[in-house]
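The form predicted on its own is given below as one chain in structure tokens.
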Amino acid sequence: MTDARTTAQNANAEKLEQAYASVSDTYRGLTEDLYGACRAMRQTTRVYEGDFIAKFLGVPTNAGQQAGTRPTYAVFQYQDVMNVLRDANTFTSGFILEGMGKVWDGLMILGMDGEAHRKVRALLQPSFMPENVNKWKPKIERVMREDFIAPLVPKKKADLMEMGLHFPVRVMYALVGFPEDRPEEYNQYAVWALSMLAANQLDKAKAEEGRRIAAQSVKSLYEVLMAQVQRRHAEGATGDDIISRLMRAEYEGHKLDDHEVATFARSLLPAASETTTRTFSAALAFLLTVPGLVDRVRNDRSLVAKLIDEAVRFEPSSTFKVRETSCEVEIGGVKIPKGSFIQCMVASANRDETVFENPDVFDIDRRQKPSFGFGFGPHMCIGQFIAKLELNCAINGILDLLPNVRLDPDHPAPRIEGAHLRGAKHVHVIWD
């Protein structure tokens, strides 16, 4: 590489950053006990009848400034979670395009509601299942190890998570189609990716400036995605990526345009890097700090899906969703108006004590049951299978190449914060 690229690639990694902190500063809230807090109402109130994220975590959702005009009412018990989530003709999410969508040209599947989020997920939805998906592991098993993990080999010791922020983008932006021999780009684009998050501010005055730094990022990211696809679109699109795979989709007898196709890519970035490297840091974060687990999981590599699954139920990024009631309705004998939000606490009932047993102990070898780190029904997280193909990857590589590795006694353990977005800053680790 040039020494000009280098120089832009190192200045691109730290404005990643600094987006990546300020988006982690933005969600980190008003509580130290967000479990705690959450274990409170889910055995005492069972619909909390008010904005219980602005007045108990003081974090921003994806309502924008439309929180707090409307009644809110919250959830926190498993089934309550689970009702609210699959049924997605009652409990909607077409707000979010009155807020962040306002910036994303309407065409964003988060808020996408009824026949024409059914049609879209099934175009985009073959394109993400496990059988594709798979097909990607020995290119992201590479670039893993090659890219990120045999560099730091010979230095004894390093932060896990300075490569837990940049090997998601390296990975998902290769995936969607942008050319792998200029991976510097990457990160200049997962800057926009994470400053389209700016326009969700709790502060009115912060909200302006949020909104203008966001229609610009999706601007720029719609820009770069539009030339690829043209490109792949001159060539017949018979790649396998992510941009040419849409583009070959059909359902119905409907294909997407190219701006479907830009955007909707434009669309799945966003949370693809930076929800990959939380889960990342809190699957470490345990892998290494509960007695006797790395061992276990060196020789049995079977476990390794098991961790990432009881890490994204114990410590789901995402602690909550919001949506909206189409018509009024009741929950524990509570009338909910439409037009209400209702905000679903995914981080408590994940934690219900009703359906897991020892819910607040990290075990890889209890039952499993479906959680919502990565939401559940109708709007479930369509990257989830890529995500969970990266962290196996990346947890698989740490344990082949970094011999008897283990938390630096010299650093604090890693901590995982935030009343949203939830991570660990560092993971110190030393090896053999």
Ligand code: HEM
The other form holds:
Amino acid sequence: MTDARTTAQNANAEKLEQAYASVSDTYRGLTEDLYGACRAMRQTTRVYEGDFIAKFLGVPTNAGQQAGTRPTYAVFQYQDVMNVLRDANTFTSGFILEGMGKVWDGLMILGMDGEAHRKVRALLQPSFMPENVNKWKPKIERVMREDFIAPLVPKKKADLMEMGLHFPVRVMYALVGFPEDRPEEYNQYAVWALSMLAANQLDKAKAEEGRRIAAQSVKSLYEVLMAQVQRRHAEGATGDDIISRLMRAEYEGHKLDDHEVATFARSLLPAASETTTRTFSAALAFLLTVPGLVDRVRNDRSLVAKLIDEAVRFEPSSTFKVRETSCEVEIGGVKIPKGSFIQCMVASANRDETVFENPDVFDIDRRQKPSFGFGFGPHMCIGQFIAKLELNCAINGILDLLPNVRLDPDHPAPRIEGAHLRGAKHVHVIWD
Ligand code: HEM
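Moving on from the form predicted on its own, kindly provide the form predicted in complex with this ligand as a structure.
In what comes next, the whole complex appears, and the chain from above leads the way.
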């Protein structure tokens, strides 16, 4: 790589660290005791009538500037959260596009409802199912080991969050099929992806600035992705990369046009990046701090999947989801008018003591039950198998290549924080 490109790569890596820190700041909120606040509500108040998130968490939601414009309620119990997320006809997501509407233009599946969502999801889903995703395993494993873990080996110590910040977008970059010889580019794309999250802010002036930056990022990412779509057309779209798969996908005679492929691929970058970074931080934090766990997992790699599942239950990277009622509903005797926001407290439902025994204990051996860290129902994370594969490759790579990896006694142990987007900032380790 030329000196100029190395300089660009380093500058973009620094910008990425700043962008991630700024997103974490936006969503840090009032985190004194998130799980305690949720527990108190879950056990005493089935439906909170008011804006629980603004009052107790102090973070923006994806309702953006619409927050405060509609009656707002919050639910905390496992079954209530499940019922809301499962019934996407009554509890809709279209408001997300209203909030971000001017910024997004194209296939933004997260904010689609009803038949339109069902159709597009059916068209996209096959590309993201394990039988297809597992074909990417050699590529993901190679990126993880060669680009991220092998260069660390001689150093004998590291903050693993440095790789945690970079690998999710690097992997998506490889799966989307960007040229492999331009490592300076993917950090720029990661910065743009993170900037899209800056559009939601509590402070009105910051929100305006955030939306301006997000709009620029959305446009820049569109241009690079559209160039890839056009390249695939010229090559016949026969490859195994995400763009070619999306171009070939068909459901009930419908196919995606180029604009839809480019805009959906664009939405994958923010959806896939900091969520995976935060979940990686939580899984590592537990792997290295729960007594005896790292030895057990090192000796029995089938436990890596359980470690990831329990991390997603115990510390969901996103602590709530918001929906809007399409008609009047009643929950626990409380009448909720049409057009209200319902805040589904995932952080609470995932620790509901009526469903999970000893819910505040991190236990990879617990009996598996659905939890909501990847969502639930029609909008449940379409990328979950990619995320789990990446995390699995990362954790196995760390255990294989960093002998006797353990916490660095010269640094504080990892601390998971954040009222909405949670994760550990640092995971300092040493190895033999
Ligand atoms: C550990 C990492 C991840 C976590 C914790 C996570 C979490 C979530 C959650 C909670 C939802 C549901 C949102 C809602 O109900 O409103 C969601 C949706 C989604 N995720 Fe993920 N995600 C992760 C990784 C990924 C990856 C790697 C991709 C892409 C390859 C991805 C793409 C998406 C998309 C496109 C949706 C929207 C699906 C729809 O609306 O039908 N996610 N994710």
